[in-house]
Structure formats: structure tokens, C-alpha cells
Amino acid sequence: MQKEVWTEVKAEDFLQKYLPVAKHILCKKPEDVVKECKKFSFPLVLKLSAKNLVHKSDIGAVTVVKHPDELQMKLDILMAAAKKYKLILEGILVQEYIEGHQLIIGIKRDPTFGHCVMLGSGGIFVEMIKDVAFRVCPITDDDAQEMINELKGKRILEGYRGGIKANLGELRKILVKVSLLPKKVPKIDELDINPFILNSKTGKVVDARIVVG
């Protein structure tokens, strides 16, 4: 059976049935972005959504708009990137801006153990840092805490040197919920939530990719 890759919009629309997902609207045309941005507060995030796009930050396909006066300029830059890299655009995603710690949460189907849940330090350096923990699905709250404890970046989540103290209770709940997804949707081969942004109050899915087969 051929595998199918769900783009960010499709993946997030699916995940919001089970997890907290950042508010977002997909605009088919650049002129629609200006209208839809009125439904958000600034700062906000603009992203290109395309089937042949994986690492948005590598090609300037994601940007933070801090003030309405920046909107058109940032939109023009995004559209220039879409043209330069010949992206097959689904549209431009308008998304709420969330501040906090960037984590990666995922699911991988292992040929020996079956579905496993992953937690790691996220963001653009995830492949370089490789600070991750794995457990076989499904997991308990205690398992989730053990995964957090295994991270080298745990002290940062705890508010190291006056930083944001993350809501680790919320993170445990999210990890347990993610670990239950393969039972609900067995066809999931891979799930990458990167980043999942966690602050002192809450955490939300900000970007996601799903492979089903």
C-alpha cells in the first residue's frame, strides 16, 4: 500500500480532535490573508503550505508578523520564496503566535515494538541536538514523567536561570493522549509535531506532519 503524507493543514485539522492546536486559517490567495488576519491579534505567524515543502524555516517559508504595518511586506517575501523554490502551494496559513519552549512529540511505527511515542527538544535544531526519549505505546502518566526526566533539556523546562517554567503536568497529559492515537487511527506510520510549544499555562501543536499507510 502506498503511503500518504498529510500536509500541515490536514495534519493539524485531524489532530485538533484530540490535542490542543494553535488557531489557524488557510487562505487560498494572498489577498485573503489581509482579511483573515483581522480575526487574529498581533504578533501572528504566516506560513506557506505546500505538498513539496518539509522544512519551512530553511527556505524562509515561515515568518512572524509583529505589527499590521509589516503584513504586506512579509506576505510579499513569502510569495517570492514560493516562486523561487517552485512550491506547489495549497495556500498561506495564518496562525496564532505562541511563546514558550519548543518540543518535538511524535509517533514512529517500529517493526519490532510497534508504535512508539517520542519526546524531544524541538525546533530547527532537533536533528542536531538529538535529545529524545522513546516509549512503546500506549503510556501512563508515570511513563510520560520518565520521558521528561530523560531529556537533557529538562532543567530548561523547569525554568533554568529565570526562563519560562513549563507546565509539565500539561505535557504529561499530551504525551499520554498522543500515545493513544495509534489505537484510534492504526494506519498512522509516522507523526511529527514540531514544534509543540509549551509555556507556564498551556501547550499547543504549532506544526505537524503525518504519514499514513
Second form
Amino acid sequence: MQKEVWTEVKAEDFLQKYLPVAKHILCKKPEDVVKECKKFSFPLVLKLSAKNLVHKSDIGAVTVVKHPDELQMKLDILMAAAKKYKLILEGILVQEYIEGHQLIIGIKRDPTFGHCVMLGSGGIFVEMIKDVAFRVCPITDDDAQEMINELKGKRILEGYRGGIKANLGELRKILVKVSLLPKKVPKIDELDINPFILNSKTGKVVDARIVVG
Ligand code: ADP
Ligand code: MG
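Given the form predicted alone above, produce the structure of the same protein in the form predicted together with ligand ADP.
Now the complete complex, all chains and molecules, led by this one.
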């Protein structure tokens, strides 16, 4: 079967059935964003969604709008970027802003072990430090705790130097749920949640990519 890639909106709409996903609405036109924003509180996040755009933040296609007064200006900047980079725009995604620690959660298919679940420290340094833990799917709550324990960034999640103390119980639940996904939906080849944002209350998917096939 031909492999297919689902990017943000399609991936997030699919994941919503299984995991907590940040509230989002895809708007076709900037005018619709002005209208749909009323369903959100500020700050909120706007993202360009386009078939020919993979790393949105590289071209300034992700922006936080702190106050309604700056909405139009931020929209104008986004639309200018869409034009400059000749994006084949699917729309502008309005998304709930989530405060917290950034993590990467994923599924990879290993030729020997089959589907594995992955947890990694996220944020801007993630590519440099490669702080990740893997387990074969499915996992138990104890396995999930072991994965968290393996992270070098664990102390940061625990609230190092007055930082946010992450809800690790919620993270364990999410990891177990992710590890059960390949059984529920066997066509999932790969899943990349980057980032999953976790705070002291909740955790939510804010960006995802799925390979099916
Ligand atoms: P991409 O990976 O395509 O650059 P993302 O959607 O992952 O785009 O957004 C880039 C970064 O913007 C994230 O790593 C995160 O730091 C921030 N971000 C994105 N969405 C949200 C959100 N809903 N709430 C808070 N921060 C966000
Ligand atoms: Mg991302």
C-alpha cells in the first residue's frame, strides 16, 4: 500500500479520538480567523497550514497572539510569509495556547521489534541533545514511568529551579494510550507529536504528523 502523510490538521483531528489535543479550527481566509478567534481566549496561536510547508516555525508560520489588538497585524505578517514562500495554503489554523514543558511523543516501526513508543525532551535543544527513551508497544504505567526516569530532562519536568511541575501521572497515561494506538489502528506506520505540551494540570498535542500505510 502507498504510504500517506497526514500533517497537522488531519493528524490532530484523527488523534482527538484518542488523546487530548489543543482546541483548533482551520480557517480558509484571514477574515474567518477574525470571526473564529471569538471562540478562543487570548493568548492564542495562529499557524499557516500548507501542503508544501513542513517546518512551519522556520519561516515564521507560527505566531502567538497575546491580545485581540494585535490580531490583524499578526495575520498580515502571516499572509505576507505565505506569499513570500509561495505556499499552497490550506488555511490558517487557530489554536488554543498551551503553557508548559515541550515533549516529543511518537511511534516508530522497528523491523525487528515492531511498533515502538518514543518519549523525548522537546524544545529548541532537542535535536542537539537527543534525550529520548524507547519501549516496544504496548507499555504499562510502570514502563511509562521508567521511560520518564530515563530522560536527562526529568528534573526540569519535576519543576527544577521554580519551573512548572509537570503532571507526570497524566504523561504516563498518555504514553500508555499512545502505545496502544498501533493495535487499535494498525495502519499507523509512524507518529510524531512534536510538541506535546505538559503543565501541572494537563498535557495536549499541539502539532503532529502521522505516516499511514
Ligand atoms: P513546526 O514544528 O511545524 O515548526 P509547531 O506547530 O510545532 O510547528 O510550532 C512550533 C513551536 O511553536 C512549538 O515547538 C511550540 O514551541 C510553539 N507552539 C506551537 N503551538 C503552540 C500552542 N498551541 N501553544 C503553545 N506553544 C505552541
Ligand atoms: Mg512541530
